[in-house]
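Next comes just one chain, in structure tokens: the form predicted alone.
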Amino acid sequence: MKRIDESKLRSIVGDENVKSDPADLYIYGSDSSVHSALPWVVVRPDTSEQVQEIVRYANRDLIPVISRGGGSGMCGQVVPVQGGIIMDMKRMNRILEINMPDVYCRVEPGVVDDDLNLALKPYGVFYPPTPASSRIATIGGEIGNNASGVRSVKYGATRDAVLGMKVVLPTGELATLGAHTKVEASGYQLQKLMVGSEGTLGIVVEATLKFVPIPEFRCLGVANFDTLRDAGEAVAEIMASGTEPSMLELVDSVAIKAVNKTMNLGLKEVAAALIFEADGKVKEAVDYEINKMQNICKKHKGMDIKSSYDPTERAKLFMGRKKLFPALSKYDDNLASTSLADDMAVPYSKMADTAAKIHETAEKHNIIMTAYGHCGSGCMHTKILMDTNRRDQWESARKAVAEIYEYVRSIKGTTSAEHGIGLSKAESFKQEKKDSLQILQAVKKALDPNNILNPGKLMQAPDDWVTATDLRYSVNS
């Protein structure tokens, strides 16, 4: 282990903004994934002229830095394989400017999406990359792993979102990419490429973002399918047919026990069920695609379809896919919900199949899966249900994830649609990325030289996820 200047680091942050007691190193040491290993330091920024001077001290002594958001990444982005400095950004959380003729604004990495989101609603406009941790989850940390969410399917993801950004590079330089305005046709979209970097390519302390109207009416509706193969189907055909909706969700049986369990719901639990919404400036056109898509669910053998206007009302309809995450380790006290092959992408002709297939993966080796999404941008999310202490558990989990994942690419899927790579998903990563890795390799070493931001991941992380790190859970023989 390299020693770590403190002194150094507290002349820059202060020193109530440096952690190393061991009991901070073990906080800092994990996220939301199954990977956990200790830092060497924390150090909490407010400006960007602190995060250029650590990194630039870190960049001379060749330590390490891993930049942090809210934690709430599911494949261990942040975890530092290699210890070193977790740079917290949380206190680097002003929004700097909400400019409406222009339609966007611009903000630190520390703010959190729902803040974001409350303080442009007076305003009568969002910010809609909105994933299901937005209570926590920071726009850096959004970047760093495109992170997208239930409205995906009509706006868009975070790097549709992004036009600009300031960004710390390796040896501590600012760099300004992108622009204020929605075009831009000048070089190579670097503000693009730093989005879903995971912080391997620099450290962003600001971005412009773009915003989109409040639409002034919202309409959400429910179907239910005796069969996964119906509910595939019907999704199929709702984007094959012009269909705009603002959401389309897919929920399996596994997660409708689980929220059914966990909050007293009373949903009919059924093979699948769909939830669909459709949004905009005019209710006729509202109700246009909103009976579109009932139509070609009661098509596909749809049942129960009932929608709603009433903002308590679809509040109630959406309830269980919103609270499904928690509600998931809730199913079985003796399983706990772990994320692993948790959210690929596949083509909407193949939602039903790769469903079907993550349920005959889990019963092949024991273990319980279930298959939920944003399928309306081709998403499919999964949790392994399993008994953490059991050391067969684990090796069945790694052999479901491996088959999932080549089916996934042999459908000409991909690995991940929001969650990130981090260090869970680098084997079906590389494998998927085998003719581009070389590329990717030659970027990361062009502007990181000294690999001193998050390394060990993405393309340099281990194939073997189990062992890529200690489990954040106790492993028994």
The other form holds:
2 protein chains.
Amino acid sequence: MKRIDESKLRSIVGDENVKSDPADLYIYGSDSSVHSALPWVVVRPDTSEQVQEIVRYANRDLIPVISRGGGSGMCGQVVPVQGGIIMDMKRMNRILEINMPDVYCRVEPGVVDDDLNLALKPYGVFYPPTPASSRIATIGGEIGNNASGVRSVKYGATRDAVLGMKVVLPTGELATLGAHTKVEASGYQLQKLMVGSEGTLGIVVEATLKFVPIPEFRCLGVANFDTLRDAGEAVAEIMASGTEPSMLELVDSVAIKAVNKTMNLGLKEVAAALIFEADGKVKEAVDYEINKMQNICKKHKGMDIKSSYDPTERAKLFMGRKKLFPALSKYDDNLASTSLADDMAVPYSKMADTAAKIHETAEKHNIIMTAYGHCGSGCMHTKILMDTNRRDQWESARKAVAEIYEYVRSIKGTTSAEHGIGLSKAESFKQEKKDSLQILQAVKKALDPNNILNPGKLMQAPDDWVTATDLRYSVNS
Amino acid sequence: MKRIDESKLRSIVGDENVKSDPADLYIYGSDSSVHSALPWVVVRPDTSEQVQEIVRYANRDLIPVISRGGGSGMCGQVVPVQGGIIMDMKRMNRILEINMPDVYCRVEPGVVDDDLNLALKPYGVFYPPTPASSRIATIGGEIGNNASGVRSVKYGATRDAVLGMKVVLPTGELATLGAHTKVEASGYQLQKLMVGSEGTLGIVVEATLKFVPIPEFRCLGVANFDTLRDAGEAVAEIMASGTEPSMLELVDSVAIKAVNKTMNLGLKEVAAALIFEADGKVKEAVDYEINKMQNICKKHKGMDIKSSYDPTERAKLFMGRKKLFPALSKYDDNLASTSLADDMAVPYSKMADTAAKIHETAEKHNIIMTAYGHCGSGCMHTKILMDTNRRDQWESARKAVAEIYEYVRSIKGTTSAEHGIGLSKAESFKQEKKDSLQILQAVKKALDPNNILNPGKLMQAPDDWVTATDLRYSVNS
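Switch from the form predicted alone to the form predicted together with another copy of the chain and give that structure.
Time for the whole complex; same chain goes first.
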């Protein structure tokens, strides 16, 4: 382990904002992934000047710096595989400006997504790229991963919402990227490159974000299906027909069972369900989209179709999806829910096949996998439910993950829709991007010649995610 | 001048696709900007393999390569300031795939925008980021400049529509960037970086583009105003109020006069007019947006307000705007219309001030300037109408351009909305991006270490656009 000058860090951020006792290091050693590795120290800056000073010191002494938001990442993005400094950005949580006339806001990276939306609500607007983890996810983390969430089908992902940013570069210099206007064609748009770069190119210290009006009308519906294929085909037809949902979610039988078990919602335990929503300022337009989706569901043998404009009823219908992630760990008391092959994007026409492939692969390897996701955006999620004590289950998971991603690549899908790459998905990412890895690495080297920002991630991560780090589980046999 | 091995180029693309006689070189030495500089040779490749071979040769012999589409760029983007090879991409004009189920198409870079939309029309869809020059502009050129056009206010710019691409790198290698899915979070999204890079980072040989449904209903309206300020304030209120136009155009008195003179449209010669459009699948929703815009226009003293759903009537109302660019050269027979300070984006709340600033600056310097643009996107255009024979008019133009961009930067605007930087806007671009120029240059160097792709543009361009190249005009005194 490299020596670190804690007194230097203390002089920058104050004693109370430097943590190095083992309990703290342990907590900051993992996120919501399966991975774990200890940092050397944790610092909690409060200003961009402090971030600059810390980065300058780290760059001079060649110490890794990993910026971290809510820790809700699922692929090990903020696990410090090479040790170094975890820079916890959550103190930098100020909303700097809500500019209604010019339709943007400026925020610090530690602002929690839900807090931003709470602040925007009185103005009648919202920030759409909100992941399921919005209670803890920070804007900085969402930028790192190009987060999107249930409404990306209509409103796009984080990259679409980021107009500009201030970034501390690995040299410690502050760069202003992008603009405050809706369109920009002034040269290389590095702010768009920063989005999704997982903290490897710069540390975002301020972001300028677009927001949109909260629609007057929202209508949410559900449909049950006897086969996962029928539900997947309904998704494909909805999207190919030019329908414009503001949400289009698929959940499978495993997900439905898990939710019932945790929350006693009494959902019908069918093979699959779709949750669809439309929104707008004019009810006739929302009706039009909802009717179209209901008809397509019917055509694909959808059952028990219902929909509602009522907020309470909508919340009830959506409750299961909202709580799905925590619920999955309750599916079987002996099985943990692991974020593996957790996320991918596939062409709409392959949605049904992808869901089927996930279930077939699970069966083949004697594990349980669930297929769900923001299918209207082409986004499919899975979790692997397994006995994490058993080494053979990890081996099965490794094979299943590899097979699923091989399939995803074969149908022109991509390794991550919105959860990012980190460590867990590096193998497939490197396969998928094999003819551009060299320029990805060249860009990284151009901006971060000493490789201090979140090293060992993305194209630098090892192929074998099982042994890439310690696992966040004790494996017995 | 560096020697070029024409026989090498002839062996790659065939004799008929290499041009070096003076007339050809002269034609390929300018675009729609004020600039002019002769290339050494013009090649017209037909396949990505040919592009690769040409680039490999150029990289080895350190010869500049400038890829060129329709030549409709307004800032000198494809003017070969350091000589070299002009690579005319227009032979690579195949539409490779229209994939309706998965909602994307794949095209070669030489496809003309209007041709793509003609091919998409039978499927009921369109490609929205269409500039006014869509009859000649190619998809490759639009990618180079992040083109957008009248409907960007609702549908976004080229960058929003590009899902992925194949690019020939300066080394001659072919890289596949991006994906075929609506969302992607798989690492650095270099396809988004390529958009707007003006051919300096790679040569696009294939693009995967999103399209959207042609709306059932389109309603277009106009309103006249007695002052430019009233019109600008109406734009600001329309956009700040969450209204969703599919088009929101401003034209000033100079533009209206020019159009009347050229086309005898008999438009009322007021200080300013707004052209607004809404579209959608449901008439009630379109009515809602149109009514809202009409009411806001009224509130800001808009006059002669009318609107129509009828295609013929809509075309008539829009005709003046459509033909504005060529019309401007007819405003006064002794004055040429030059693309200078041609394009900028400003925050909505500064739209009225920016238009006023343009007119004041023109008056101060004894030239004529027009203010118009896709104001719903924050995009403002101007042209400078001047006697290009007179050196003192160029001096006035130089001062006017500098003053206008200084103002744009002071109000948090950006140097280009959609026309790009090239040579003409380099001075302001470098001022605006001064704290990121170093990393822009680092990225350029990482991808193009020999600086062969379109050298001398963007951050490499000289500050003084008047003397940066020969002018496309003979200047007498």
